[in-house]
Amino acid sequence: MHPYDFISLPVRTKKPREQGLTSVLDKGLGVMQLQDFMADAAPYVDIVKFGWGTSRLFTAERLRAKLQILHDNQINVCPGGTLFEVAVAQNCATEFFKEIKQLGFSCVEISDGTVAMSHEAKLGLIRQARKHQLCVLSEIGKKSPREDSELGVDERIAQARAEFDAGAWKVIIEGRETGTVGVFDAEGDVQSQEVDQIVRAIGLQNLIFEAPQKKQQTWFFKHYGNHVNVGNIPPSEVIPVETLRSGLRADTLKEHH
């Protein structure tokens, strides 16, 4: 039961959702912090990514406790793409897939943002992760702004199509925690023509746009509506993001009410 139930809100799909996903970047919340966060935010969170290599620093017991809380709230959980890339660099990707499945992760991020690999090798790793019964979030883009700028829109689209064919559930468009690469310029402004081209080719429901900045989130919700999937959202910003989706913030009020 919510207060003010006489105030109507735009329709939101129910969990587990395929559209309107909010993917959260967990930088190292403790178990009690996570429980408190879930008490209010669970209905609005669909994916939690344990950022970078943070999950390597927890004990297995504490990690499993966090995973259980998230699974109990119908939330997919994956370790960060950086940890996957470390496993690739150390030639232990198979052991990595087995371990995260055994720990209780439901999905994995397959990326090549820092570690160089051929696209065919990346596709093979997506297929391998699927054989380990892991849901795959594949990420397109580079961490280095210089390297990322060399990746054209047509190439991003071609990679995304191939990664779906290999078994990816969603494709993440790299934006980093800063929101200054991929489909954003150095100031974090959206390159709208590039985004529209990618959406037309791949489909809005198949993409997760890393959009950590409020102005980016506002642009996506105003441009595509409240069913766009956004990622790299800090825990403290989940409720603010949901108010943007629902027109409970001045930025998007006129679009929904």
Given for the second form:
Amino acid sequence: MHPYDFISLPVRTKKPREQGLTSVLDKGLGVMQLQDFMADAAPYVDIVKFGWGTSRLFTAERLRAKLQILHDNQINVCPGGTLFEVAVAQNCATEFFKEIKQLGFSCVEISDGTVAMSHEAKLGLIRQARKHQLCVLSEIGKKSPREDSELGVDERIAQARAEFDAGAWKVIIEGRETGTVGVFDAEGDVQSQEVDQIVRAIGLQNLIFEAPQKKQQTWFFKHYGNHVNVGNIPPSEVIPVETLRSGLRADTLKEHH
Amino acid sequence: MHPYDFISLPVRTKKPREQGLTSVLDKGLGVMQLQDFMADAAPYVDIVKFGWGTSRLFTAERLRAKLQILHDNQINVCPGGTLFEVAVAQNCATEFFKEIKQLGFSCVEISDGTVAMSHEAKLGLIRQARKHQLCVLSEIGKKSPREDSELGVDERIAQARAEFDAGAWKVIIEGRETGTVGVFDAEGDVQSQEVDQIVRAIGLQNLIFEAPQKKQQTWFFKHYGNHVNVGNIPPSEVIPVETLRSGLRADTLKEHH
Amino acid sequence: MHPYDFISLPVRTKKPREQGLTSVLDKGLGVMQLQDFMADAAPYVDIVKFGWGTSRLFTAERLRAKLQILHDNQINVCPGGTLFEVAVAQNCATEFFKEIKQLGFSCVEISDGTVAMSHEAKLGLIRQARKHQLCVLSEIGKKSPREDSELGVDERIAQARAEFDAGAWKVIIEGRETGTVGVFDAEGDVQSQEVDQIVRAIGLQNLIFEAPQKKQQTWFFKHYGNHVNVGNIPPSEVIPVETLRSGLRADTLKEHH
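Can you switch from the form predicted on its own and show the form predicted in complex with another copy of the chain instead?
Below is the entire complex, every chain and molecule, led by the chain shown above.
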């Protein structure tokens, strides 16, 4: 079914995956675009996040159409963590969980990147989301580089552990759309010691690293192999990321062939 | 009709708008792409500019199809100012106005960013465009950063005033596709004193600021509120820009919730 | 058929072209996207490259559908040079040539950007591809900036000459997706002396310069005129590049009007 079957590729997990996940950041794809994209990329996409509050701006009808396409392709979908935080700030987290479940989302991102909440409150919201039969992605990190830099690696690890105990499926390490906060410096370079510490403590398959830049993706695949979970991948970069995973691009070719 | 109606958003003007305009830079969207885009983004788009001379390269048939879609969605459309300037350089401005009116454009951008003309001549062309029943967007600024830097703020203000008197609907403050000339420095940072002076003299609702970069859009929304008019927004950034206007993205969340 | 026919444009070669070629880098367009794109851009596209190993990840059915659309629009199509190199590394170059011919590719890119091979071996592979009735684009340069910088201009010229003798149609000067290796420095600026030497020795129409950045395209059109061949153009930049060729954008307007 795929061409060039005489070219051997590294072993790759199959959907539904627990590791080797690719999570996509959708900033507002249209229904036709999404359909066209899925026809090729579905086997390589595990999660789609409708970035921050973008899903608030679509009609319910168009949103349901997109959710249906993604559901038909065995892809988990969540609204962005920022929309959840707006709901928290407006004291309507419960309505939010009910609404997204009813719209057809399978997943929710629980974050505290902008709206301050105690960690106890965050854990409570993770538990509440689980009660609504939502799969939980919890996110560690702040949107502001200054606030984020105050978060030590030990604290990140302790938070991640507590969030798993509360029911999170995976923990996302914040990188934003740009890849210049969290475990990246302002130039987008990986702070590798910190990443190694987190991976040793939490386990590679439990983490999703937001890694929108190619040099970041390359670093993760070279450093941890092709089973690492990456997030905030733009739709147009899903096929390129999969070639990096598979040694089909110059940057990772020598690792595999 | 929109989901999450329990989440309150800041007040937003409705189409047809006089302020809070979003003007899009189209570098060559296909007809299907445009249709798919409009199905979600139409309420958030006020003007589409077919960038510089791109519309010269389409067939009349495909161009008319795009114009019809935009017209059906109550969106003003103009060709880029550079195409107007080429027509001026080739002494065929009159044919140009007739042609775009006949093709179905509602609007024209009158600029002198590259082709030198006296300001008196530019004002005469604005008046001529009005006589052809075209809505006029006039643009202040030069494409070349060196030439543009010779234009003082007092001169920009005097030109803008005269262009309104000649019949312009809005005055565009040049930023190019990159956002690195006009009221921005080479890094794209806003020269805020200059912007404030222009706004005080001309009035916020009369100006469209070309602001292709996210940090520029964020600056304008934080500084002037969500009714500011922004231009040169790439199609894929229309939904993200609308989330910035509405406090649905981390960068402007605290202003609204 | 085209609007604004009173605006005169510089003379432009017509398809099938020997010079003034635009070669596109496709990182994974969908079938609908490609159709929509072709409806406007076909007259301005001569070659499409399915970047590096991306075509390995499509189903044969979808790949054939894309190849058919491009064939119907008189466009040459090749898989990326990296996929060829993977085949060489796995000792299956012959199967590779047979497979792409059978899938419907008209063209192949023969490169040694990542996988080391003697120049004699590379020439042999060019001859072999010709025997499979494939049109050959051969590429000079290394993917790694460090390795690439060790390649002197005399060596590049000698290699190019030998590759023409072996049957190459055009020689590609490596620039990657970023435009920061080969004849470009790390900031993407053109090393003009080196380019001039290569052009004098090989002839402008025999070369395709990978030039993904706008400032690079502008440099080539200003320096050599609009008949220069450029490559690694993203699909969304094909119409903008054509405006640069035609003096329909500020950057090259004064050269033509």
